[in-house]
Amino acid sequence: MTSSSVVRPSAAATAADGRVPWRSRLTRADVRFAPYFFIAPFFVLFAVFGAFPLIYTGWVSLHDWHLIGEHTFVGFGNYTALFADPDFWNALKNTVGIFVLATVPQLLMALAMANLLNRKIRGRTFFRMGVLIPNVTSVAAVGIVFGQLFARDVGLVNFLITWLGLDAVDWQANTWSSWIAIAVMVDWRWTGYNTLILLGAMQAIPKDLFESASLDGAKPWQQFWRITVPLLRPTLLFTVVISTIGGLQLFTEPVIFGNGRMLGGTLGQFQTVTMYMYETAFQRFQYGYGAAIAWALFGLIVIFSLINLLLVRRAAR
């Protein structure tokens, strides 16, 4: 058969005028901007729900903005007071407090769990699904039971320590006190949700590289960080991530252990930014001071996430 007797597809879907016909235009629009469209709906809810959210705030935090009345441009104003402003430097302090409290030992120790999910025990499934039975706790359960737990006079945690011979703690009265039964209620809530997520990313590891490690004469705990943990590393970037935008917002857990107050304590000794945004935005109706509170946090949250990316793509080398 030769070259000319063979139809090109192109020619056959060409009509006898030279046009294509409607139906070729229409698949090769199909083909060109189905993508689009397919990935459209995520940027249009992110558009609505995220990114003018965030800009509206920006806005909002250049003016005197109350709920009656006008709004008056002040420029940069409501950030030079908020960085003049003790009150929000000491819920600064609690926030990166609790966030060290929580995220560091909350992170390594779901990394144990995974490694220990990951090999062969007996119930492995069921102690797999286990550690996520905290994270779809409600958190107002979860908030009166640890409640109870850190009760000054009442609390099983007090009855431990006295019973050891040690004084009682009011732990809702001190700093660090208050800053680790938060940190210890958000271990137990987020703990079980990353281990899961290293959990699956051990389980793509290729078992030929243990074989061959073992093979080769290493322990285990050689194999787990000179294999596991490198190639581990775009999941703890990403458990890093999410634990450190999770923990510089923390709201639910410390209300709670406050009865539901946003004072954060007597001396706002565990109050968060994020609560003391609540308190000024919501309840003094200052919602132009508010929304610099709410930005800084953004600004907050971006150079931890980065400082952290920094320290695990060095640590996992």
Given for the second form:
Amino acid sequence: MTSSSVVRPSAAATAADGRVPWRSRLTRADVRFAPYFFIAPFFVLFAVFGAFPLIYTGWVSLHDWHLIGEHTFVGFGNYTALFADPDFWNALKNTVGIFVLATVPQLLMALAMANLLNRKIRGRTFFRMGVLIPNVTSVAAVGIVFGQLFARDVGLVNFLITWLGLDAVDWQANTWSSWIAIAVMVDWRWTGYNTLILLGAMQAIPKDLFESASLDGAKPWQQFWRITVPLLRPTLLFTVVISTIGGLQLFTEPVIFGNGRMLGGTLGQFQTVTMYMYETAFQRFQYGYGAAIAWALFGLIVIFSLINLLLVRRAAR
Amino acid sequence: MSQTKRFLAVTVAAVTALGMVGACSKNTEGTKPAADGKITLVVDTFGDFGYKALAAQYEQAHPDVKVELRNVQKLDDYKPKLVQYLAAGSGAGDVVALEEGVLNEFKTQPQNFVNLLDQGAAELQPNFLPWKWDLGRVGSDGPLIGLGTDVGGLAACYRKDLFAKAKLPTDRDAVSKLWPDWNSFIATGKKFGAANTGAKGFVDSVTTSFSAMLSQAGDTNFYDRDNKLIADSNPVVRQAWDTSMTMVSEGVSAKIPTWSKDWEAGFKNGSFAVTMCPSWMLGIIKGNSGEANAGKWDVAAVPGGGGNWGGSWLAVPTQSKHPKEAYELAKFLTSPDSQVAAFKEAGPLPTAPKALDDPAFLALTNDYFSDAPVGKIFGAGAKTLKPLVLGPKHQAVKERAFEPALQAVEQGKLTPDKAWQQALSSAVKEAK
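For comparison with the form predicted alone, provide the form predicted together with the partner chain.
Following is the full complex, with the preceding chain placed first.
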């Protein structure tokens, strides 16, 4: 669009002597290619660190590939084996289960906290910054501390539970208890982050909407559901998609919770897809099969993001 | 969940890459002589090999060499790292440690390691126990990829204070007499459990006992001599399994998974009174128990007689830029004198007959373990140890198929029968 206005004078110059002057050709090239040049760094980096690994992994996944040995082409053999692999489905069940258990309360809490922080309260900036502290803490540190909190014999959580007169829980032994422990870790880290994003979006909502709603007699609760939430729709969508991408790749928290092992409990109670991928590729040396898991995960994330997109769109309509 | 981390990583990468487009040079650390003409040799180990003093000593004798020790705490973390280095063709140390459970796996891909016979290692053969030497070779006449560092002679470590509370003898010879076999060990455990000591159980977990029983087999475990998986039919495996099950049903186990937070804290809190300890375990027990518990632990004989659990080799990856110098270093680190020095520093039991006969070695005591004569205790059985036939995926089958199944029974998640089936099907998967 902008180019046309710049190019015209040079077109006039062409008419004068029938040849395109060197300077104007340079200008034209500049106008035409400069934008590409400026956005190139991202695409170059993406090609090297994003696209190439993606394609290479796809190529590896078509092979029976021993990590430090032979590789032979097997076509889609790894994928057919994968879809019949009960361990993969177990890992997928865990991943999705922990994802739902973590993300739903996380976004609801973030919404509530953002709403609170959006009011005129004392020390607002302090609290707004404070919610982000868990997020800037190293994930390994979080994992170690929470692993201790949820230890069976020496954990603080069990200490409180028995103090209340209930039976201590072997957090790693049961599927439900391990999922809860991991979901708590995830929420500890990510609730504040989502709070800030939602808060930013809330502040962008024009104040006069609320004023006129008040004049019409709308209560704060009604204003929240009728004005705030619908207008947050694009931002909610963003947080849901980002949480989906992160949640399906859940790795560090369950690994540290399981004492650094990839098994995810004695019966794979909390082995996620990424843990299964790591175990296969780097502990069993089945690099090709591991690559197939990686690609299956990629496909799943795309599907889940699309489903979320549809759901959130419909719900917020 | 690492969305911002990834975002940050990409941003940082982008910014640095842009800033360094001109200045980008290949990282050649450790692959070419430093400014002062020294070459750097990297040694990769896991756990604690006791090489700190030896490295300094080697540097002093070889002014042109700098020795860099890299250590990873857990073998479980160490192995995938090493494999990634080998797959990538760079990054591995010039000298790397290979543990017995994974050695066979690496022997199936011998092209990754220098044949030490080409470097003149044949002359070193008398330095090692014959079976230790043989295991470092691929087949009986193939290349030699590893020089033995240590063997894993077995003992049982116990808490004297808890034994006293349960009115059991505390003297190490009397304790050894309590359990000539595993049944008497279980009986002692029941006696201990009847006395109210505040401990959660007699022994930390049945997995350590299971490992000890397997290592006492002295022949085959999960694989036969043709590398065929026989976990389902080998009576040795079944018997170790059944004894472990009895330990669970008799309430002898504290049911604390090894390497967990509860396990680490359990040493400090006295949650259990006994754990099976190959000599390399002593350093781990000391570290977990802390100085406050110095003198409370002691070392007695293992129930059921001696066996070998663990032990490692040093190998030189083919990707090393200095195979010759690396070999010289490995030769030094595995020499009889060095083996005694390493034992003194961290506890790995020598594999050199000369070191095992060394009076200096036999006189060694461990003050943390109530001055137990560890040189004598561990050294006694070492020369008569019967090597196990381990097979390519021994460690994986043991740690990722059988141990989780045992722990599932301890957790009450599986019946012994179901757990046995589970262990076998996982074993087949791991052995693939």
